[in-house]
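Just one chain follows, in the form predicted alone, and it is written as structure tokens.
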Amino acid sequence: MGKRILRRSKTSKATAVSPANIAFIKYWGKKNSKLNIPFNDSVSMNLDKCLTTTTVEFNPRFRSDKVIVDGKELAEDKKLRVLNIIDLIREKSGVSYGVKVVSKNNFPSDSGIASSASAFSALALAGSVASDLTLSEKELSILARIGSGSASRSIVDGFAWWKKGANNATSFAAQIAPESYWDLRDIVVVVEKMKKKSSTEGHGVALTSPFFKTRQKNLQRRTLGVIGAIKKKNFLKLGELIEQEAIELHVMAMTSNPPIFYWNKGTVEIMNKIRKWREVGLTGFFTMDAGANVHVICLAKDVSKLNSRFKRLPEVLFTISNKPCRGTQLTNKHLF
């Protein structure tokens, strides 16, 4: 897909809406933690019902920078992570005004549904346009990545391939297929709403797992297998590979030093149910990011049946049914 050039804004305020994504091939371990450059490529699909809306305004009347998420001002450490992106935008655009950032999620944050991916991709687009900065899709993916690695993928429409690259200029996401290409569905089965352990912590200790090097040796073949399965719409092959990948990621987390345990009783129960239901012809495949909640990938024809079964399980709090969607987009519906 060609570059998507963002038109210059006539005002200092802009709002973007961006989806979370589910990683079919996971991003785990950083070569460069400051720039979020990973050890391996990753592949994902955008989720149309897990969205972050962010409004950014630069204004000479603002005497200090303010960042509000879901109605609350961010603590200083999280605020600095947001302002790091804002400062990069200021540097590129020449804007020196104070900023106000207001962001809102329509799904549980910090629970393994990639809220940082939707948040920083929305911030990158809204901040760039509010500062009158024109960026290509590649440049926007790079900027979003510095805030959160997985945010690089949410910039792109549909199915994305984040190539690890060798440096800041070569680590970005590109499209594998548009959102309309394949009517896959993702059912987020929520078994825990409490804040999870930070994935940043997991990245930091990833190399301590004895399985890290083995994983790196296997990843290129699996990554190309997942990309090929998407291009050929080979659902069974995709499912086989994403389950292998999800289990491997969590084995690495559990065997790092110190170990990190993201699963709970509900996570294991959902995985077991999925495998059992496949034996009787109801086909779905599980994957998880860094959290207890399970993403079940299925075809559109099986969404209703799977959803009704999940909702009868005592471990399940609720579900969110998603289909592939476009990446980060501008909207005129500002939050302030």
The other form holds:
Number of protein chains: 2
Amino acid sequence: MGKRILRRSKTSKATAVSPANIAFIKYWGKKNSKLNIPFNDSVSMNLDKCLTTTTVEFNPRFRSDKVIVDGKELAEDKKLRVLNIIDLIREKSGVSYGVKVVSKNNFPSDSGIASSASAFSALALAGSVASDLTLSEKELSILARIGSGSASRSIVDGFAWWKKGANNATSFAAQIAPESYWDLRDIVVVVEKMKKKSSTEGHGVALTSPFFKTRQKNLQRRTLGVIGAIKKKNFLKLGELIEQEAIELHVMAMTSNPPIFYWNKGTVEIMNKIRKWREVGLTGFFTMDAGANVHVICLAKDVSKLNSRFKRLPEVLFTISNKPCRGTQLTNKHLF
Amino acid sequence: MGKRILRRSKTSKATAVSPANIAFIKYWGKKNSKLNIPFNDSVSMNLDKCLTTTTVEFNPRFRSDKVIVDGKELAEDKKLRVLNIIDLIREKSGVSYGVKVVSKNNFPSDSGIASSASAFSALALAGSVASDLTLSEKELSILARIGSGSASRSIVDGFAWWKKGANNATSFAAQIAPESYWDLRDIVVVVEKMKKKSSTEGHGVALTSPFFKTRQKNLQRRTLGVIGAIKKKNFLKLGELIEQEAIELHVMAMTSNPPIFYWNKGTVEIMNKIRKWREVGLTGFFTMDAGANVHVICLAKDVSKLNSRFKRLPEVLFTISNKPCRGTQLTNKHLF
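One more: the block was the form predicted alone; return the form predicted together with another copy of the chain.
Below, the chain from earlier opens the complete complex, with every other chain and molecule after it.
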């Protein structure tokens, strides 16, 4: 996997690049909200066109900690979330210097795609290497998870299974299959130009849905079904299950107290078109995270046809076509 | 209530007019699908602009039974559903003559408003009077229910509570409050020009939703809440509860096997607008039956403002503004 860092060097600067991921089985509800221990396993695919690059430098000359994302210094609350991970790295590595974190996303911030998964996984790898820590993939996944639950999955190459675990040491992601195993595609169909609403709101009220317990009771079966469908490359089975799961996530949101409604007219239009097109042999399946935009999962052969159809719909602002890709990687292209 | 028919006459022809109704608590799932015994109580308000008029004549000269709706003779399967009620009336009354049933709706058939509630309640009253039967309101509600579950509620004036009961004799609607009690309004916002999908499909799969049992367990509380809100004219409480209920109905549909999706882009646009306008003091609440169109419940003072806003939305085809009204009534204006 290339994640175990064997080389120790004197440099205190490191850069990592990491993808966002689309969840086929969703992360919804936390058992421990400080450590992001989830109620259930989740499953995802990395997105090769949605990347965050992060450079971390520890330096004795830095008098204060600085965090710059897409050219702007972070507000205090968001900065604290980053520094929480930096402090864990300091603790493990013994490095007590000031830090400079510079991070850049290559996908539009108004695309509704969460950058927290790619950002915290990149931070975990760049930060640990910059402090000369040697972490295994599992340890990186745990560290990334503490920053943002879904970041645990971006560490892994290709298709990831985040096992909920029972505590901090046992809640991490592992690989189902590498990115080259199955050339699935994810067309992100953007119907709402806005930052992703934080899913923190959703996690907070997840348990108030009267249907949450029933979901938990039945979910492992769907999860194992999705993993099996990936392993067997059974596209129709995968599609059926991810649509059920997407609907169920939004059912949880809409029936929580207070209810949360993420869909807009474009969301429903895309879902209805996808179903209609399937009847005439153009096969895609939808999934949505905690937002209005639709991720359409399809086979490589149907990407351009689907994409051009989406672009003709008045509700669609733009699309981003993704392949599965490697997880968090080191790079020499430092941002400063 | 004026439903008990005291006058017995020699005429074998009678005409009744009856309203559609909007359910605040929905009828979803049947314990007995032949008799339309529901899994749960439901609550509704009659709609004064959505009326069916039905004339029934029993005549020894009629060689065959004829059923004409909106100028067209009914197809065999729909005719059988009507003749099933006629046969029950023949059985009770001893009248064995041929029948002619002529029925007319004053609301567009493509409005998505179910005509079965108004039609079968009008049929129950016109048919029983034409056969010289004297039925109480309760007996009429039972007879109408066998034709179409929701028709049991249209028999009653104003606001109706259909208690599920345990069998044919105990499952009928009774009044919560007369139409004059509360000047609530229902603006039917039509976003899809099509006949209402039969809810029979939904009833058939209702029990396959993994969330159906939890709904049943919690529903009586919401039902009593809605009844209390009507009695106390507590508009905000009523609105909160009917939106929860509308979402839950569609949750049941979307999570059944196979799933049923009724919403279109207009449905979601109206729901989102309603929520947004509420934040700035224009207060309406949405509910939807098994279809895409939205019923917006509001107070009389806000009808014209809401209505003109709806008409400006490109997704809206037309609207119908309703007040609560009397239930099924006799009239002298025979259709033939």
